[in-house]
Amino acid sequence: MSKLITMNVDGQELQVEEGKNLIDALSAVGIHIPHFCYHPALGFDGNCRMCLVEVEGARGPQIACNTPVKEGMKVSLSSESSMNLRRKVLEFELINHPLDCPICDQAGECKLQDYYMEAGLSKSRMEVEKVAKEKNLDFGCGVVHDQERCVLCARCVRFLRKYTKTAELGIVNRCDKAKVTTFPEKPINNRYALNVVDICPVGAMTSRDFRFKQRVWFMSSEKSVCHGCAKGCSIYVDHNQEKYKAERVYRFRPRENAQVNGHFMCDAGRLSYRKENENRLTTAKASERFEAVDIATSQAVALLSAAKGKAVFIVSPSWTTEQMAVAKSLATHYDGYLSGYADGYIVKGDGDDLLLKEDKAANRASLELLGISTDRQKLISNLKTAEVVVVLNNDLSLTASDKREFEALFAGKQVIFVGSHRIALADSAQTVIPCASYTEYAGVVVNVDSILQEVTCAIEKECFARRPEQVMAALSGNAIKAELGAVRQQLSASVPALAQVDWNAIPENGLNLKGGAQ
């Protein structure tokens, strides 16, 4: 943390970070300054005049996003002179919004919205008709456009420009002619676009993909960490409940992480929410036939039984850590052979220099933590002797090359599958056991960087969808440990790099295990 500096704001004293601008130093210490324009990922650009507040000594009033903190600085935001100079502006931006709330994807959580009620503004004093612009734009990437409340603050603007560095949105014309537009048959294409969604700070920039699907204020949202790759960006899981509905994840927001993730996550990542709730494992089958869990369950572990010392058990590389322990603790009790091969899982070119990785596993650094072989060969060589294999979320269908081959190993063998989606192996294995998928489960996951971070359950589903270690520990016939709390205390004692983390006080940015918490 940078030198503290006192100043004062409405006459009360606060400790504030030195270098930074009034926005960010005061947010830190609880007291939000109105504004549009300005983002911390982006910079002030001073268009909007929202933030505008009095200083004492200085020209006139200044904008917060552009004045740093300074030793003794006197500020005012709540005298009625300062409340004054926000209210003009605001009633400025209102004067052509065609006030549409009801049906807006951005009420609840519109930045216009909250001003204009804390403002108390509740009578327009213009007298002639608004000015009407075009609505539903499709400006590509599932980003919809309505200019008529856009309040040209242009963060999706420099968004573009500085951030994804493709710059296909701008501003034309001016005065009330002024607007947010593509250039002619140049729509938004980059794989970030959704973010302009989350940086608007009204409801002129909504995805097509959530529009019209839920209001915000019906959803709940819990912290966890995107799957989609090895990045693990850190996100909310936004779900809800209707009546006589099962309950469902409805989207994935990016939550600020400045040592994973900064502001933004890929739009892949966002959209996979999807299959959390499509395509999902439902049904048990014993024999080939359905059959309810606990009865596929006891064959399992029949089959397991009679086959120990050959049974080779292959793990998720994006199950979490804990979950990979107990995966271990299984194949000892078996006396089996682990894997966590998940070639198909890297994508080459997939990558980029953002946030993007090559590698779709979500936790393949605990696999080398926990030193479970991902070698191919090794996998290759067990499997030929095996009697029974047991598949752990792992999809080794995803290249078409692994697919043919372990189609060819797996012949003749027992297979039991557990899984939380159906994918080809839970057609053909013998025996199949549902379990939950990661938004329905707590653990820790570490990322490519080595930061480690929770994940925490979002979602309940019906009694179909097990936790993956309530499954395995059912599989070894309650043998082994699979309660939190006991494998941790278990990871701390076998890992070294785990041996230091304090699992009740995890930090909501990760830890970081090579450098500690940040």
Given for the second form:
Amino acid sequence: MSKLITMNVDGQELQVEEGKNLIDALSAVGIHIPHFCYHPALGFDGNCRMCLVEVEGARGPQIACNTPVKEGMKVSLSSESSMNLRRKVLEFELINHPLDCPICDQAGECKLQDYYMEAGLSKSRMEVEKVAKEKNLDFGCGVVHDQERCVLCARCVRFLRKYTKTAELGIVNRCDKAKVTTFPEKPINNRYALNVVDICPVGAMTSRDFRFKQRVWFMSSEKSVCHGCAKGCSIYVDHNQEKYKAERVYRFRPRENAQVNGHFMCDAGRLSYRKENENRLTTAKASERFEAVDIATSQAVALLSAAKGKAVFIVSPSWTTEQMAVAKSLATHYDGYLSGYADGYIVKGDGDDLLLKEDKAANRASLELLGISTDRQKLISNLKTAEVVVVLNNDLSLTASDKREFEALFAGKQVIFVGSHRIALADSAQTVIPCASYTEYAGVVVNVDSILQEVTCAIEKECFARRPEQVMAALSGNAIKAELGAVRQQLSASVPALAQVDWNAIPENGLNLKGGAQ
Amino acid sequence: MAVQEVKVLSAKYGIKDSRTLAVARAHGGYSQIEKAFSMEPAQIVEMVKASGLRGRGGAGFPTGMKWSFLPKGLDKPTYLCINSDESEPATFKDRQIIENDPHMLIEGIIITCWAINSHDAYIYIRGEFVRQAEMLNTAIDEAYAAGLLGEKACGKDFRVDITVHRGAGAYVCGEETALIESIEGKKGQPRSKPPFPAVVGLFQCPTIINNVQTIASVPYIIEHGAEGYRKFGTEKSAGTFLFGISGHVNKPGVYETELGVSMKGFIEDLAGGVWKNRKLKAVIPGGSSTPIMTPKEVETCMLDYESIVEHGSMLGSGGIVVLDETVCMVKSLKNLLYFYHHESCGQCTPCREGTGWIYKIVSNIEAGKGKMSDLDLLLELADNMEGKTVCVLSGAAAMPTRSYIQKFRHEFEEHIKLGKCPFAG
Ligand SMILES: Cc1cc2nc3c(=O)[nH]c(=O)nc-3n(C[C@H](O)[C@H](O)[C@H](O)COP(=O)(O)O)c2cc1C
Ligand code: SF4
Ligand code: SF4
Ligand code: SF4
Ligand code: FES
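Form predicted alone done, so how does the form predicted together with its partner chain look?
Next comes the full complex, and the chain you just saw is listed first.
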């Protein structure tokens, strides 16, 4: 953190960080200056004029987004004249606005709406004809644009120029005919497109996927981590339980984290929330017949007890560190071999230098921390002599060659599949036990840059989806410890890199296991 | 004493083929190059400072001072941009320089490049100036052929290249940072400042932007020195100015006078007074954005920066418009606002939305559909639009609005009361 300086906001002395603009410096101490066009990741543009503030001694109102804080600076935000500055800009902003709030997805998280309510504007003085523009424009990549709702802050345009460097959008025309548009026949086409929906301060950019699905005020948000790849972008899991329906996830949104993903996330990761709702494994099997979970579990325990020393366990590289530790205990309990083999999770050429990683496993780093082997040959040689194979949500069918090879190796063996989704093994295994997926349990994962982050439980599923550690405890006949606190204690004691983790106070932005907390 | 023309910038006007290099040279063109190159660049900057030359593009900023804002010792090129966008209604003085004496501008550019250590000058010329762009290019070609421009400009060990960049028809591109964006090939819209172009300008490099007339004044200053230039004008408004006068006068045109002459005298002595023996109703003194003046204000006003400000308006770009008694002020304002609405680049909320809103209100009044409360609303909207935007185009729409309503409110009220235009036959 750089030097602190003292300034005065509405008569109150404050210490703020030197070298920042007013918006950032004050937001760090909890004061929000209304703004549209400024975005910390995109820099200032100065077009919306929403951030005009009164600075003592300055010639006229100043835009906070391009005003660096200075020692002794005096700023007024809540005075009547300062409020008026904002009211006037809002009045201009709204004269040609369609006031779609009742049918606008952004309602409830719209800056224009929020600032309007704050400013207490009431009566419209606009009696001339409004400017009409186009609505429901398909911009590509699932981005839908409404030109009438747009405040022309150019955030979307700047995002595609500065961040993805694909520049699909521009603002054409002048005056109140100005509008955001794509080039003819050239829709938005990049892997981060849906970020424009988040950075749009109003409802001018909406997501085809989310449109009209939920009013945002009905949803709850949990802070978690995307499991789409090894980057582990920080996210919000937005979910809701509608009457007579199961609770479900409606969207993922990036959660700001300077250590990991900045302000953004990729589209694939964002839309991977669907996997939490779709193709879920809900039924248990024993002896190739659908059975109750408990029956399937007892059957598995019987099989394992009979095959002591001859069982192989293959754990998912995306399970939490705690779950991996429990898997280790389970393997030890049955004197079996534990593998974290997951080459199939690596998709060559699929990474980029923004966020996306080739490795689609969320927690490969923990396999190493816990000393779980990922070696293919060792797994194969152990499988050759095994009688029972327990696949702990590791998808061995991700590549065609793995699928073929492991199917052959599993032939004639008892296969127990514990999983959250209906992958191939859910059909072929003789014993199947469903378990929760990552929006339904808590724990930690460590990303490709050794940053440990917390996964939180957003959704409490019914009994068919016990948490993986509960399933594993049951598979041990409740002989091993699976309770989170106990597992963590054990982790701190046995894994040097985790010795310092304060499990009750993991920072929201994660813990850098290489460099400590940031 | 009658107001008289002086011939500093317009010395070659009227001479046959004054546009050509040969004729220009025969009348003193490029005669100051030798002297300028014998001076230290800093000396020239000081001389221009001392001459009191102020920018002729509208804001009247002291030219030498602007040049001295260039950062020293930067490892980047410095660019010179000549603003020849000249798109403000009523302004048509720069095109006269290009049509009559482009070599004076080129000479000014060479000297300025030396003074500010720039090797690349861009002349940004209004898109509609097709003929003028051709003339300029012809003159530049001649100058290259004669070795005045190029790797060894005027035979010195100093490169000067000039590029003419044609605009695409946007008034806002006359604003210096919009001009820069436009040269860079982007949509012409002003940049938020700071940083100022003297520090971060064209291609992210230090850049000086000056008006055509400003730079064309430089050779004279070199020749006659700061004191020679100061012989013209007033203490604070030194030198001469090419005023363009149009509207309801007998002899519209461009006349060069020293600054500080009487506005009324100028209208009467040089432009032949209000036409058709009609009465004067109003004067726009310095391009369409400057607040309108009443005959009473015109009576005592002098054509210099200070006097016009004292009389509630601005010298601006020196484009004087004379309106006679038959003019409908509501319609006149509507006409101006149509322009500012159309030309707003649309990035700042108050300007993008405000110019359209006030245009529509004034249109309604003009059509007899106005309300009395519209007048105060217009005044308030003008306040809300001014001083709150990236560039002053928003203010340029607000200033006429305010002054028209304040000074000619009765005409607006009459439209509203009658439900129609009292001037419409
Ligand atoms: C909307 C707008 C249009 C302008 N148009 C012109 C123009 O056409 N020509 C010009 O010289 N200056 C114009 N200016 C002023 C320029 O921004 C700038 O101040 C000037 O070119 C500087 O040159 P000077 O110092 O020699 O006057 C305009 C300013 C604004 C805000
Ligand atoms: S669509 Fe949204 S982000 Fe883009 S310019 Fe409009 S308001 Fe700004
Ligand atoms: S980059 Fe990776 S972690 Fe981030 S959102 Fe995409 S898939 Fe998820
Ligand atoms: S004031 Fe008007 S013309 Fe100037 S930058 Fe803002 S919107 Fe564009
Ligand atoms: S946030 Fe400062 S002008 Fe838009």
